[in-house]
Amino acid sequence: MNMEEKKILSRRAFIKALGLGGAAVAAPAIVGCATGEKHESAEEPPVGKMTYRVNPNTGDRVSLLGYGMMRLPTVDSQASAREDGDAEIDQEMVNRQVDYAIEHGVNYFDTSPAYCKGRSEHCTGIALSRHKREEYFIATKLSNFNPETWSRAASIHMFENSLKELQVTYIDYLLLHAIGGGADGMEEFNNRYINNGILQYLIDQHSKGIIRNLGFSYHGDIAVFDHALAMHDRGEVHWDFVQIELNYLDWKHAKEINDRNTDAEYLYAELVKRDIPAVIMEPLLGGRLAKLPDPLAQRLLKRDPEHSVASWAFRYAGTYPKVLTVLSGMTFMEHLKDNLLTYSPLVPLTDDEMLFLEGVASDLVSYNTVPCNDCKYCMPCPYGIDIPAIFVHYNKCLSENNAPHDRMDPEYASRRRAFLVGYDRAVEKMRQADHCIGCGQCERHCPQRIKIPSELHKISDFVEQLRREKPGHAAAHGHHAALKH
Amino acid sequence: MLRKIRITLATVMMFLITWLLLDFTGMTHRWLGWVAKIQFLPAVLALNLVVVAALVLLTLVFGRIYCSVICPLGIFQDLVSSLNRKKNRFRGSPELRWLRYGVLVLFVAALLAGIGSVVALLAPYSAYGRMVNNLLQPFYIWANNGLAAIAEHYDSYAFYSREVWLKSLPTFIVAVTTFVVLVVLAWRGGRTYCNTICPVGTVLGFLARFSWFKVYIDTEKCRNCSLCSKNCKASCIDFKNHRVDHSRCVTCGNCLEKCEFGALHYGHPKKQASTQPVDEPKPDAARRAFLVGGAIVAADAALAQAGKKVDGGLAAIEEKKVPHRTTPITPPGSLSARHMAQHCTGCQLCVAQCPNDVLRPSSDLKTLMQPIMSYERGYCRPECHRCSQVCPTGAISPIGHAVKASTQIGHAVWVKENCVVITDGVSCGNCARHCPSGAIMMVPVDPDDDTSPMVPAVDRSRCIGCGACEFLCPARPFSAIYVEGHEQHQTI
């Protein structure tokens, strides 16, 4: 059992890195655990040890681990519902994992009308309604992806539908979904939430007690974040909580990932100033911090051989005291168990460990991976490019330290082959980066604000350079164009 | 003994040449390219005098041994013939001289006139290449793709998959027809094709009449049992008159083993003995079945190449169609359309080898089965010159990368109506971005307005016609920029 779980854990790390949320079926281990047998095992999270944080507005005792219902398991277990939008969600597995989470102290569940092609709320409702209402807090959102839902009527319908799907009479945490996005973040914010009076509607629901906490999640344009907090300062609205992206890479290096991003350090400080609790999303940066480049992973494991690479990222996010809960989209039982272990109870990072992670982060930035976490919001590309698949392949080779960039490397030839063959396997020929025409239609959909066309063109140049070399004739004089951008 | 040596050599040769024709990775031609280059007709067309002289000499010394151990089509027919277990099924027959020489004359005429389709149809090595390429290579690739799937499962990069597609229907039909006709002829009459139609057989047959070593019958020992005649797949033994038609004898050695009286010999005939017949033989268990095994091995294996593509959020991609090109494009190294037409025998080796799916057999009647280029599935990439390396006939002469990069085989033409800049109102420039010779410039569509959308303009003096722009153009099904071939290639 022990051995098996370890295997699964490492597989899990791999899977997360791919952003697949899991290509493998870990059925035997899951079945074994679900029967409730107790094992003398370091992998088995203890009951009753969860760390809680108190929400100053309502006094809610919120578990530090929050369950993100975005990547629900599917029946065939080949991928989460995120990856395969049409696959049937495995409700039985959802129920089992929710039960297990609640049993181990998790009480915050985060969903949205947009997740899993709109099925997440429904499934979450089924799973949670089997428990007492006071045992869990539910967070959902007024989503904004489809402009057709931006009218007042459609927005109110969306909110009421959330109550219905979730089988509840009140929402504990309601968020304006991903403000700051779009081509013009400010304009979109106003059109979506202000001009149609929907924010006022939500404030009214809040005073009626149908919404217990009102907040927003933020990606993108910093002006919108500042604007929303200024509204708070002026008393136009009271934000009970704010959901931000925070992890040890985004803390100081968000700009190095993309110059339009904002460091989490700033976002968090702004919230602390106002005593607004922070809900943390992307603690693993879309899985990238669970699967680090080999040398970095080795550094973490050497320092703490008994805990997963991912656990460092969770401890990091949890160490900040104003963090209310840290969300994790846990597709498989082993994701859940690993995170439960990390937070039952949380062992905060020491100053020394914080410094250590900061060192890891600055090294990680130098790997030049594309900060894509495979969310697929950019898709479909009208010209057929498989954008995330290209980035995932490229990042994978870079972070496994397998990219062919040094022609003096004795393994250069085999790395080159692996990169090119792997590229053709990962991405159909007609969907590869060289077909990107740079129309830029994808760019405004990217929550990480990646300059998608220019990244694709860089990768295309890199691939072109590799293809032009004659295998086995690796000359010593190389221009490592794309890799050292 | 002669027969055993012959079968051994033939097996090896057949295996090598079939492998060469099946391979798509480019690994084999470096080591095996010679097996195509020693073929008689390709060597003649390539003016490969050393090989031609060697083959002529070989034939003048040993007879038509070429037809038994070097020509893959000959070996293929022996293989088919040996599968027919009916004993003593042949009989001697007179030479159809008018047909043989008639076809030869026609062939030479077609060759001189540059009617490639006739040449390609009759050339034996090419007929074999065509059959392998059209009928066997798909199975080879499918088998490879099965291995690639397995390799992928184990994170190995040893195999990569290739697409199987019908490159030209007419050529496929010709290949099937050739296959059926040859199988029927060989099954019934052994070397019928070689001794009535094959122009190479006719030429070598003529030389073989004067060969130093030949099969002859010792009249003193011969009992006129007819076994030799009945087992001669070339039907060239007239046992009654003790005569062997050396122009049709392919020196297979079957008759030597059949003769129970030791009346048949292979060697230089003694002064008087010359040609007389003989005797009886024993049945011979054709062991060559294993050859078939070798050829068919690749066939079974993987059929499981199901398209398991999770197309969740992917836009459908319309397949590109071949544009109408006023002049077909021939590969760099082929010098001109005329040179290609006069030298290519349509063996499909270049088509089989092209890693970018650019080459395919022509469907034009005059150049039927000769390679032409098109860019729906890929383009003629700068690092590749494989077709020029493998071509045994010199139709595509060997060129290096530098020469290729400066050889203009055509030029790109912009089709305004198709361009996405115009039709979709987006900015693009993918053609210019990927042009390896920097021949495409982006210019404002309205020359008087610098802020108008940018569209490609082709500098014909720098364009080499590689097709990168055409392949990577987002317009579908017809690209907004396509390549017109040049009849005469130029150096830029």
The other form holds:
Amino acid sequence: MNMEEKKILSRRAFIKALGLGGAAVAAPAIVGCATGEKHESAEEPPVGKMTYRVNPNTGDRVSLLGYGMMRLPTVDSQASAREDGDAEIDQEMVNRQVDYAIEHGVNYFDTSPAYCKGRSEHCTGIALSRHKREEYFIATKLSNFNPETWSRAASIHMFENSLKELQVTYIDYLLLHAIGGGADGMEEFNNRYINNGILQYLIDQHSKGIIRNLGFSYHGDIAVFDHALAMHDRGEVHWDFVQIELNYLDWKHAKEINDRNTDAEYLYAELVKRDIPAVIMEPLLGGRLAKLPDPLAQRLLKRDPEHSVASWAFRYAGTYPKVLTVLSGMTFMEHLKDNLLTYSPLVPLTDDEMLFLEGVASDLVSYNTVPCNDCKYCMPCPYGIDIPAIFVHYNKCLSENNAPHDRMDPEYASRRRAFLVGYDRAVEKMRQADHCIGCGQCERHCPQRIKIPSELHKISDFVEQLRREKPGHAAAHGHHAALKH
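Starting from the form predicted together with the partner chain above, please write out the structure of the form predicted alone.
Shown below: the chain alone.
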């Protein structure tokens, strides 16, 4: 069986797992598994020191650290598990890490029918079912992105399948998944949840206790976020919690980086007005705030040499008092231990430390990277382009100041060669940016609302420019000019 046949079979299996049918190709494949870098720590987290927050709606005592089950460990820890998500999930390791998390006070586990190509709920259910039901809270989502799942029957089937896969009789925290997305955020919101009566169905399940907390996660069109909160204000629905993206870069700079996004400062303030607890996603921006450009990372380490760069971002998110829990996709035990150290217990940031991080965020914006979190919602590309890998390579070179941007730089030739060699190693030639035809399927699924085809074309033009140059003869145009966002 060749690789293409394997991809087709894998995709069919994912579609079958979601119960979507043949037209589900347009659904975002949220498939992250074993990705990210390990962060070693010699220190063992203490038991019994976890910081908790109380949900004012239910009295739930929720761990400030929430376990995101989006990127699960695989049997081959070196497997890239990119858009295909074919690497076998290491259930034994999932069990071990869940056990360790619960032992150290973590009790909130967040999954979705779409994570890891439909396998996350199943694996999460196996791991958690080995514990007493009262020891943990399960959060999952109605991930009915695709029009094939917009019917009432299909959406109800998805919800009921979540109960089955998770091996539970009720869901502690149920989210409408990623409202605001799509080409027309409001139209899609209505099609997914209003016109088919599914929101009312979920409200009914809430009243029966099958859903204990009802909320939504938000990405995209701010009009949909405001509309959902207006429904709350009018008494049409009571949101028990809302999941938003919050970190020290997005607090004031989300819109500056991409004018399609909304600053976390606004999102959080709107929830505080209504006394709605906030669940935080992307505290590390898909790992970007754990792998800062060297000068910024050194600034953090100099100020606090005893803790990781990532711990600053987790302390930042946890410092806000209306935050119920902060989600982290902890692929490796090292991730879990480092985050447990940060929240066992949390030492809130001081006002001076908050200002310090604002300075780091302002400088980070100047690096002008593509705001990709490597979440892989854009995958698979129908033309085989490895979109996240392209952006990861570009951002890495730019952040480490290794991109060939100044023809007067004496290191220009070596930087040029390193960029091109690294690009070919990171991304197969048939999957590089020059194969993008601009179909736009990826763009409507991007939580960061990146103009993906436009960015790919810029990178493709720049790569082509570098390849046309003869060694020792620099092009007239600089890197930043070619790729200015």
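Since the structure is predicted, the reported quantities are computational estimates derived from the model, not experimental observations. In this text, the rigid core denotes the largest set of C-alpha atoms whose superposition between the two forms falls within 1.5 Å. Residue numbers count along the first chain shown, from 1.
- Structural comment: of the residues E160, N368, G59, A223, the hinge joining the rigid parts that turn between the two forms is found at N368.
- Put simply, the small part of the chain turns as a rigid block by 12° against the big part between the two forms, using C-alpha fits.
- Core-based superposition between the two forms puts the Cα shift at M408 at 4.2 Å.
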